[in-house]
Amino acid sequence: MSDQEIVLQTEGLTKIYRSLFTPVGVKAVDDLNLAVRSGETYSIVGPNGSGKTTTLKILLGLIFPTSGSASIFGKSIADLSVRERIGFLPEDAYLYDCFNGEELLDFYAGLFGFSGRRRKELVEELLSLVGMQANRRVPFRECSKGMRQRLALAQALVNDPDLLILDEPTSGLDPAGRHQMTRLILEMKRRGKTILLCSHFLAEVEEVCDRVGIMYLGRLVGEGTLTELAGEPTEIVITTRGLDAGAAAQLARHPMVLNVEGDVVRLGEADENQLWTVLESIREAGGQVFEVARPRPTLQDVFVRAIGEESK
């Protein structure tokens, strides 16, 4: 990977929170070594305190690490120049509640430095992109909470930035609020931008990343994309019909089955012969085999998975 592939990198970032009644400090960043590629999704995931918003603000300048380094499109984040090719959304989102969405945009357009007819245009995309358009002067402080974070990605893509940060993008929105923001992630990712995303929803990030860094205790303990952190797949399940009590507790005696759940029977790492001695096991005891898979790892397995690791 070379030097311009990347558009962000750490490298050894650390941050120690100090207080009177801690002397010793609390590492909330430990050691952290990340690269973020052009043009990919990168998601950082973690339990409350990992440090993932702590990473967030250093890389955004809001707070200094007390050693190792960061960098944007190549500069230090000390540079203020790297500022206008960011975006950021934060979890929650302050902007000023008297403008509506039309006002809001076009306040901050003004700030870029926008003016006449293309300040215009650009608030009519931005409000057409993020489905505005029928809101567009309702109060801030009267919008509902996806209204409120679709208008906060709007004005963080109002400089078209080349980095995207989002910050819990999806946070205390309904299922069908949280549907849209991550077709407008998906979106932000078909235009070529680069993306680093903190979620707790797991599902979303397996949906939009390319890859995914796990950090617990301000440590990074796992990363890649998903077929690198959870392997190949190690369960075969069978998705069966017509199994009594009897039979389903005789089947779960075999020694490839791991369990059997209702109509689902769990099988550990077999090959066709082991396979097929199951299935006809299944049939003598008079049930229907209706699906045979190998399904993958899940991102909320692997996490699981590392986090337990590390909690030992």
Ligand code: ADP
Given for the second form:
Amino acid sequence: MSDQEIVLQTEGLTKIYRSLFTPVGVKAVDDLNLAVRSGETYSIVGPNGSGKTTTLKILLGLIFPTSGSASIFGKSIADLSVRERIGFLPEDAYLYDCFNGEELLDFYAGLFGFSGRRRKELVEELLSLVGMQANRRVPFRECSKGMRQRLALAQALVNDPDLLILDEPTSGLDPAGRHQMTRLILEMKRRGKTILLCSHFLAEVEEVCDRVGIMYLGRLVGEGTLTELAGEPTEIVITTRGLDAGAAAQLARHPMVLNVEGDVVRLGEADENQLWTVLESIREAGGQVFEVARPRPTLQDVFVRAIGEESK
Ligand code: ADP
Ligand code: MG
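Alt. form predicted together with this ligand, vs. the form predicted alone above:
What follows is the entire complex, opening with the chain shown before.
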């Protein structure tokens, strides 16, 4: 991984929140080392309170780290010029209720210095991108959560950012809303944007991200591609038909077989020959083989495993 490829990096990033009520402080982020490469979609996943939003806020310069450092596009996050290349979707995007989608985007296009025809075109492009052309004049107070979220994303895209930072982009959305948001994230990815998102919604993350960092109590407790995190399949699941109880009990004594539950026979790791002997035994016992699968652990399994090990 060469340095040029890295768009965002943190080193020993730590944030302790102190207040009158918590003089000792709450360690929200604890010695975090992240590196996100150009064009990559990286997702921080972790339960509520694990420090995800705090990390994003530090990166955006909204709060200061207690110690450690972070850089974006090779510059310190204290360098204001960095922010021109970032688009941010906050967790609970606040949109002025008196505006509608068209006015909002027009307003932000103006803020970013667009004028005349280019400004109109940009507003059109963004409305069309997020599927809000027909609903452009619906006031925010009448917009669904999904519509608001898509407009908030459109707003984050006004400056055509190279890096998108999305905090819980799908939380609170219904299935259709989640699907639309996922589709938009994939579209941004296709356009070559680097995306850092955080979520406690594992299914969507699985669909969009290249790498995942699992965060728990402010620390990174696991990191990698989904395949790396999940590891290789560790068992073989054979679905059978027509095994009677006696045959099933006999099969359960086979040295390769882990257990037999109803129609499902589970094996530990087995090579092709070993698998073949088990399939033969099933047939000899009068059973039919319906399906042979080697399931990989899901991200949910990995998540639970990583957090379980951390809290031991
Ligand atoms: P996440 O986004 O993963 O849910 P947060 O970064 O919001 O986590 O919070 C991490 C920890 O820091 C939590 O224990 C939270 O209560 C605490 N925290 C967050 N913001 C503040 C704040 N402004 N002042 C004090 N504690 C905070
Ligand atoms: Mg959060």
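Note that the structure is a prediction, hence the values are computed from the model and not measured. Residue numbers count along the first chain shown, from 1.
One rigid block turns against another between these two forms, and the hinge that joins them sits at 295, chosen from 208, 295, 106, 90.
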